[in-house]
Partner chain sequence: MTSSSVASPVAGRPWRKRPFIVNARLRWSLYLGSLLYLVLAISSVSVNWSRVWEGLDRGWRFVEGFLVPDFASRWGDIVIGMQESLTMTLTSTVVGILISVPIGIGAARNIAPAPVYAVCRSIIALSRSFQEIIVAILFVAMFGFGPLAGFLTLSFATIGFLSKLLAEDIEDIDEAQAEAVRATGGGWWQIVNYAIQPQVMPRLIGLSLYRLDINFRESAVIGIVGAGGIGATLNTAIDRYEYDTAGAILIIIILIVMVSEYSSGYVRKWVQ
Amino acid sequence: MPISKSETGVPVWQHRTSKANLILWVGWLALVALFVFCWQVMTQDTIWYFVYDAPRQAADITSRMFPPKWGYISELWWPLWDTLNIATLGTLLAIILSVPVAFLAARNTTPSTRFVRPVALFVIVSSRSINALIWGLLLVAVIGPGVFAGIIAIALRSIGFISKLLYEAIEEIDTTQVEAINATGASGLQTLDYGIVPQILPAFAGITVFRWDINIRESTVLGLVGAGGIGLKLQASINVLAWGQVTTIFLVILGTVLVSEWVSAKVRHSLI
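Generate the single chain structure for that sequence, in the form predicted alone.
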């Protein structure tokens, strides 16, 4: 904190120097200018009549969504089962692929910090950078629509999440345990089995359950791009303006997410 002297020679405490205040104001001015520029870019093609009319349209659609069409719920159980399978099998596939990627990315387990680790980090960043819907679009175009495309999309999206958190857990292990096991003459595999895995196992279990919970939510919308699940029913109902069915689907999705959240919390609490 800078100190200046008044005319009487008594030190006066200041929060910032004049130079720091000037830099701060210039920074705020640049931020406001950037916001104005971005707002103009985002809204240059906006039809403001539609924006002003949006509340009336929203109220009209909401009035058509009630009451829900409860008789339609019988047609949702099988798509919901597909959604759960997409999330679960996609998570399992991601776990199988993520574990080696995480060990290759961690500084204390990778065979090469110069070559292998950057490749593993690139895989992690690539997976986390692309949304599950984008993966679904690409895979539907490559292997066709259906549940299989949804499973692969969820797996590819989950690799980055699981690998990142897992390799960070590997790097934070207690190295004294590893050194003690190495001192006994243990092999590399034995060191991994007895020195590293027991330390990261609770974190790994929590990460995978948490990711499964996230995948339940993401898999519900994959049907919008043809990747199977309850999203197919949602897209079909929206296309024919069957708003009562849409409400029923929303309620089923909400109930599924709440149950998965409860299960995930219970499992993580028992593991960690």
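Switching forms now, from the form predicted alone to the form predicted in complex with the partner chain, please provide the structure.
No partners, no molecules, just the chain.
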């Protein structure tokens, strides 16, 4: 209780009780201590000379980055097309794979909460925990570099995202609408088609467009690990320290990301 009586009997109001205050302070202190400790551990091997030298390095790189090498842009159209395909085809593949996973993971549509649901949830968690770049790294090692590895990497990463949001949407549906369709004597598939799908369709469309937008971003850098797209050019330019080309690539990536963000916002807006 923040209100107590003082010795003279006058009520005293404090923002927090002294105990709450104590806990709060100890908490903050612990956080600061943890931060300092982490900082120490993290920087134990840092070569500070490089850090002091960083402003000069930054100035140096900046001066090499400008002006951008505009002529290089003609070499970027084809990788850009690949990037777009990686994102779009990857998203499509992910949709095909994640719809069943979502229905298996949703509490109200899964055939078995004890066996199937945990497996579906594990698929979702694994896919979500591992970044597209790591998937790319693995897939390039396994099936060789190229656009195909990129598509699979994007798809594997997106399954978790789409399935998770979709199964949450499925769990939130209005069951009376499903019950009503059931009561007409509809079969299981018909109940799905008439009772469940109309309810989740807007969420589903929004989720996939949103994910496509994220995938465009991620597919621009997949080339850094060899999985195709404009990132390959980025990697190549950095390797030869052609900073003018790097700037051009950055600007192209920036433009692409802005356009895809705009498209995705437009589409989502029209769907609601």
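In this text, the rigid core denotes the largest set of C-alpha atoms whose superposition between the two forms falls within 1.5 Å. Not measured: the values here are computed from a predicted model. Numbering follows the first chain given and starts at 1.
Core-superposed comparison between the two forms: the C-alpha position of residue 70 differs by less than 2 Å.
Positional change of residue 25 between the two forms reaches 2 Å or more at the C-alpha, relative to the superposed core. After superposition on the rigid core, displacement of the C-alpha of residue 34 between the two forms amounts to 2 Å or more.
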